[in-house]
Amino acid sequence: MTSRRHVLKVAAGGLVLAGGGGFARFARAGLPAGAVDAGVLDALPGKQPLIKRSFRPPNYETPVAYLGDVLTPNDRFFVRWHLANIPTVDAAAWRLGVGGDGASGSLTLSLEQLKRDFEAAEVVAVCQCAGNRRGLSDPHVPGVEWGYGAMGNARWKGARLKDILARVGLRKEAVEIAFDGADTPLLEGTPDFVKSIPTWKALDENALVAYEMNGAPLPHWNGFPARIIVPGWTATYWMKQVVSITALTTPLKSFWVNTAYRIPKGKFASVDRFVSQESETTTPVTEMVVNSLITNLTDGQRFRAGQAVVAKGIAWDGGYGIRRVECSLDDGRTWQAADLGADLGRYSFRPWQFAFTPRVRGPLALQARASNALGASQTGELIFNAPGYHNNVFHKIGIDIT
């Protein structure tokens, strides 16, 4: 088995690390120098080489070249943990406790019961860290210095969360549903990673306790044997290795809700709000903002004048649906419509492509922007916030025409 600390020289999906300059391709992505210097390709057991942002806890980013497929393969899916003590869970011994003062009863489920006793449901949904693209913030902000790949798209299968809650009986006083996972802190004083969502969001038919990812059991690094799926919302709520679901009659008191993962109130337009956790000045991060990414071209790539070029990429949002993707070849002065690909559902990546034929030699900047069904679009300038959340600046690639 490959050592999780072993840095590999690879040639997979167009990615090559060789000698001292092998990371140059990622350096051109626009991250601060420190973030680029800290990144290496590293293979966790069961994973293809990913960009290592930290080892304890493991935080590994999917290279952009891996994101060209609408569904992100399990072995190329990014890895994000907050706590370093991550147990290897025995599926036969795993149990999920459900109850709380907001429930009329309680129960304990095995994995077999979860699969047998509840109707299976599927949803294709983007799982994206709230801090995706944090490393591109200017000025620099602290935290995991993610580039573009702290995200992935998968077909999730599991039991509906609302069906599980119905089994214990949800009281009308229940305001939030809280989740805890099997991972624990290494150091005394580190807060356990516990999250909650509003009850109305937990009752959405697309919220799942998932045990399959792209037709296979969840990988260890992505939450085996079961995790919470909250389509449209950032991955901070998608509890991995979930071991308890608790219905609450009062808002959760947790560092990871009350202090972390918050943004200035009114800074971003959001339809889904977490009202019970709002303060006078801040609000929890909830739904993902509309965004897009060019996946098949890289900075500095060369083409001949008169050569047809096809740019390909993905677009996504918080579940309202991508309405259009546009590209610009003149620094945003004019925009042209790209062709949208197959629609796998409103929570999924939406593929797109844009064909053009450059005629003039010299540098050429290609930009992409997406808009959703609500009319929300990406921004040309960073909406700065201290945690580095919701970066949806137009993606820009510089190519050379010779």
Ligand SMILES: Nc1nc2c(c(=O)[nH]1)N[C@H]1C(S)=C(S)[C@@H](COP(=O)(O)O)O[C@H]1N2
Second form
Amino acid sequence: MTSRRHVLKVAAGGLVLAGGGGFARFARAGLPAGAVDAGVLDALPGKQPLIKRSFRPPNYETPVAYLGDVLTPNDRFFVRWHLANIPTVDAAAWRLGVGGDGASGSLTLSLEQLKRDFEAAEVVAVCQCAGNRRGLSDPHVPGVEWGYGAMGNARWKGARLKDILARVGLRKEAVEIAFDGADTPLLEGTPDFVKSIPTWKALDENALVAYEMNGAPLPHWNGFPARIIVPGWTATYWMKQVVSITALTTPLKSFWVNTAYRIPKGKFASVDRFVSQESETTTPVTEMVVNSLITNLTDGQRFRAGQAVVAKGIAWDGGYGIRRVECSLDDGRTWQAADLGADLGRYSFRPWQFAFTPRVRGPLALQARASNALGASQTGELIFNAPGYHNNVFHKIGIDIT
Ligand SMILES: Nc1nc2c(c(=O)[nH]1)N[C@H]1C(S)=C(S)[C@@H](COP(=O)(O)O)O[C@H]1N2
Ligand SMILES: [Mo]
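With the form predicted alone done, generate the form predicted together with the ligand in the same format.
Below, the chain from earlier opens the complete complex, with every other chain and molecule after it.
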């Protein structure tokens, strides 16, 4: 079903995308080289060309230039799957099972019922892989070697998880709510992709079973006909093609929660805890860390001395809200405030821009850093961890003033 089509450019010496996304000049901008390379632009059926990191399973990232739009178009939204068996779901035949020992009853919902029997809710929220920017990790770490684009922002519409859980009668002993999707492993021995979140998080009014993305049905690659939305938390919990929701009175046993997607305890200033899955030394990743990206400039881009330059970008966090974005033109010695753009809600990308007029000829590095309502900010030095999660090193672009 996944035919390899439209291979547009093979980047032997570095792929150049109009307006952003070049990775060829990290060394010059003083960034760690990591393992990321320019990648190959390739279009999955129904998608625009994205940067291919792997084909089976499909892992495709969004070029930086497309992340300048506050809402990421559906056909440019990144794609990440762990398992290679991804069925095409027939909307009419699809069913969502709801139950578990943490529920008093059980229920099977059709797509029709999901849309008709529950109040529709909407939230604009960033969907970002915990491993976004892993390919920039220095030293190198194994995994999908993402650049900056394993993320997107969309307006999600669906039924509230809490309303669905209320329909089956959640018992007070329920500690976690687990999700399974229609995808299955290709090889025996590969664990099925099953995830859970704490019950309190599932009861958040912004947690949804979404059947619309930016006003349209979800693309197949992003979880048609319905997926879980956990605003503020990394995308690993955002189960696609969801087929079951299970309330559990004991913590889920799943490789994808117990072993993968975990970080050393205390390493990051995460506020939301997932207590039932914490060990002595590690904890599941929960919220996204505060982060930002310069979206309209590329490394090596030329500007004339005395000519005004407007840098544009986006900032986001785990849902506390972006309060400030600052830029530095002197290697972080001084920082100047950027202007924040439209606020689409605390879970959304927040656009920003920063105008400056370079006077001196030669190379010039621009860095951006965001901070949120808690006062949390980004890091200048990578906070190294073996799985390569939560990379929020200041984004830096090197331009040439001529
Ligand atoms: N069914 C299913 N859902 C899934 C996954 C998966 O492998 N299977 N991967 C998760 C992870 S780790 C990420 S980063 C997001 C990616 O969402 P996207 O492909 O819509 O961008 O989906 C999540 N939901
Ligand atoms: Mo992910």
